[in-house]
Amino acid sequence: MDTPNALRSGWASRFGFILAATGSAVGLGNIWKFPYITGIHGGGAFVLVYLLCILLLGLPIMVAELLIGRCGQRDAIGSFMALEGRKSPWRLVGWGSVAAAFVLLSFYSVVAGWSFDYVCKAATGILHRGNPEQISGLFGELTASAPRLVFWQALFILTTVGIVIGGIRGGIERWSKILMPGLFGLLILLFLHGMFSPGGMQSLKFMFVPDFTKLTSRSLLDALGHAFFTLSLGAGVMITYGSYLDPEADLFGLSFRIALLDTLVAMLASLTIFSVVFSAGMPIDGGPGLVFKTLPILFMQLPFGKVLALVFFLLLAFAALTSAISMLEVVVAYVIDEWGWRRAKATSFGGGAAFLLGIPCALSFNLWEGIKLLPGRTVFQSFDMLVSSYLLPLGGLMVSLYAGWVWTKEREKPASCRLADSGVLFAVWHFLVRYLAPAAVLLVLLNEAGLFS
C-alpha cells in the first residue's frame, strides 16, 4: 500500500497505465450514452463527425493533460503549483478539476448502482419473469425506492474504495488488468452474437454508411461534446494518472492507444445494442431509456437471452467501476500530496464524502423529487449540469489555453522529453491545442449555456 513517501512509485508497466487510463475513459458514456445519441442523430454521418472530433479535439487535450501531470509530478492542483508557483492563479484550474471529479463521482455512483442492481436481477431471474410492461416497469420500481438506490450506491462506492485503497500498482493497476480484459471479453462475446443475429448487417450499415442529410447543427455539437467527455478530460484524471508516468513515456503513442481503445468500446457496444434492437424491429432512437427499459425486454426475446442479459449488465458494471476508480484517485492524490494523509485514510475520506454528497442525488428520484436545486432541475440534474455543462468543458478550455499559450514551446520542448523528438507531430499537436481545441471547447460551453438552442 502506498504511503505519502512511496506514492510516486508510479505504474509498474505502461501496459498497466494504458489499461487504467482506458478504463477511466470507458464508462457508462460508451455503453449507455453513445449508442442512444448515435441512434438519435442517424448513425453513420454522426459517427464520422465524432471520430474527427476525437482526433482533432480529444487527443490534443489528452496529451496536454498527461504532459502537465508528468512534468508536475503531483496531483491536479499540485502539478500547476509545481509548474507555475504555489500562488499562481493557474492552481484554480486544478481546483476546478478536483471539484469536478468529486461531484461527478457523487452522482455517477447513483447511476452506476443501477448496473449493480440489474446484474442481480439478471442473475436471479427477475428479468426473465413477467410481460414486457412488467419488465420495463422494474426500472421505475428501482428509482422509486430510496433505500434500494442508496444501498446500491453505497455498495458501488465501497467497491471503488476497496480498489483505490490498494494504491497505484496494488490497487488501480492490478484491478485494471482484471476488469479491462474482462470488459473486452464480455463485449466481444456480445458483439459476435449480435453480428450473427438478424439485425447484425443492418446495424453495420446504420453505423458505417453515412447519410449526411441526417446531420444537423445539434448533431455536430453533440459529437463535439461527447468526444470531449468520453476521454475523461477536464476532471484532472489524465493529469493525475500522468503524474505517475516515467519521464521517457511516449505521450503521443499512449494517448492514441487510449483513444483508440475507448472508441473501439463505444463502436462495439453500439453495434451490439443496435443489432438487438434491429432484430426485434424496434426504433433505434429510443433515448436514455434504451439500456434499462428497452434492452431487458429485447434480450428476453432472443435465444440465450437470459445469459446475454447477465453478460451485458456485467459489462455495464465493469465499465462504471473502471471510470469511478479514476475519479476517486483524483481526490485521493490531492489529499495525499497536499494534506500529507496516508492512502487508506485519504481513500476512506474521499469515498465517504462522495457517498454522502450522492445521497441527495439518489433521493431526487423519489423522496426529494420536488426539490429543485437549480430552476426546473432536481439535485441529480443540477449536479449533472454543473459538472457536464460547465466544470468539465471549462477545465478542458483552460488546459488547452495553458498548454498552447502560457506554457510556451521553448519551455515545453526540454520538459516534455519524447514529445520534443517528435518533430512535425509535435508542431501539429501544438497548433491544435493552441487554436482548434480552445475554439471547439468554447463552442461546447456556449452550446451548453443555451446559445445555440
Ligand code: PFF
The other form holds:
Amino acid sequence: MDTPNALRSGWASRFGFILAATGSAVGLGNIWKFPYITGIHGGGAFVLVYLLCILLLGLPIMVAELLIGRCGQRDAIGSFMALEGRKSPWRLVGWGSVAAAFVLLSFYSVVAGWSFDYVCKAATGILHRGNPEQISGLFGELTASAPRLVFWQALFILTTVGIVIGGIRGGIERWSKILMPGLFGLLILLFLHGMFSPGGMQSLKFMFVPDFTKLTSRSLLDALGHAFFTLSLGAGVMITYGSYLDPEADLFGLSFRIALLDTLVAMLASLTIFSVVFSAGMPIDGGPGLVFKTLPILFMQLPFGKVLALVFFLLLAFAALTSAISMLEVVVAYVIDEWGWRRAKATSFGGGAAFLLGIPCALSFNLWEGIKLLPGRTVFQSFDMLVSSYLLPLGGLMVSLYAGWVWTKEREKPASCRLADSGVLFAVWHFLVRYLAPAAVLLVLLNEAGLFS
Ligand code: PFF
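Here we have the form predicted on its own; I need the corresponding form predicted in complex with this ligand.
The next block holds the full complex; its first chain is the one shown before.
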C-alpha cells in the first residue's frame, strides 16, 4: 500500500457529511422512480423486499465504499491506487465508478431539468390552466422541444457547477445544509396533507400490507437494482465522500443513518403520491409519467393545489440537485487529485463535458428519437441501461469482492482504514460483504444480461 496523503481537509462536521451523503442518496430515485416502480409491482410485498435489499446488501456495500475512501484519502480511482499500488487492476474499479458518475450526470440532468421546468410551470400558473388532457399534454410538449430540454438541462448543470465549485465545506456541505432541511420540511408538509386526504388510509395499506401473490422475479430484481441506485452505490460517491471523513467517524452508524433517511424519504414520497392518486380514484400503475403527467392533474383538483404543486416540484428539484452535486464531485475529485487541476477549472471542465454528453440524451426525446445506440434503445435509454443496470451493480459487486476477499488484513492498518466495531457488527458486515452481497448482485447482473430469460 502506498502511504496515503496526510489526511485532507474535509467536512466541517459529521452532521454536514450526513446531510451531503443523504443528499446524494435522496434524489429522483426516491421521489420519481421509487413510487412508480412500487405502483407497478403492486405495493407492500415489493416494499418489503426493497427494505431487505437496503439492509442486507446496500448498507454493507456503503460501509465498504466509505472505508475505501477514508483509507485511500483520494478520489475513487486514486483511493484504489493508494491501497493497491498504481498499476493494480483494482484501479479499473475506480475507473468504472468515475465513468458511471459522469455518464449518469449527463442523462440525470435531463430529467432534473424537467423538474426545473415544472417549478416554473407551477409558479406561473401554466400548470393549472386547461382540462386534464391539456395538463398531462404539457409533458409531451416539453419533451418534444429540443431547445427547451437543452436549456433546462444547461441551467441545471450550471447550478450544480455553481455549488460544487465552492468546494466540500463552502459548496457541497453548505448547500446541503440548506437544501436538505428544505426538502424534509416540504416533504412533511405534503405528507401530512396526503394522510388527511380521503386516499390516505388506502395509500398506507397499499404500501405496508404485503400481498405476496403480486411478487414476481422481476420485482425482486428491480428491488435490488433500485436499492443500489437509491443509495448512490457503485459510482464512487461514497468512496469520494468517505475520503473527506475523519478517521474516528463510525462508518456503521453513519451509513445506517444515511440509509434510514433515504428510505424514509422514499416511503413518505410514495405515501404522499399514492394518497393523491387514490383520492382521485386514478390507477396507481401509471409508470414513469406518474409524477409529471398524473400528479399535476390531481393537484389541480385539490384545495391549495397550486401551492402543493409548487412545493412538490421544488422538492423534486432540490432532491435532484443534491444528487447531481455528488456525481460531479466524483469527477472533480478525480481531476483535482490525479491531474492536479484547481477546483474551479476541474468543476467547469467536468460540468461542461457532462453537459455536452447530455445533449444527445435530451435530443433522444425528440429530434434523435429514431437513433438507437443499443438495440431498440435511444441514447437516453442506452445510457440509463448502461449505468443503472450494469455499471452501478458491477461497481458494487467489485467493491464487495474487494472488501470481503482482498482487503482482509485491515486490522493491521491505521485507524482510518479500520471499522470502529470489531465485534458482532463487524462479523455480520464481513459475512454480508463477503458472501451475500456478491452472490445477490451477480444474480442481478446475469439476469440483466439475459441469462435467465
Ligand atoms: N441516489 C440517487 C437517486 O436516488 O436519485 C441517484 C444516484 C446519485 C445514483 C449518485 C448514483 C450516484 F452516484
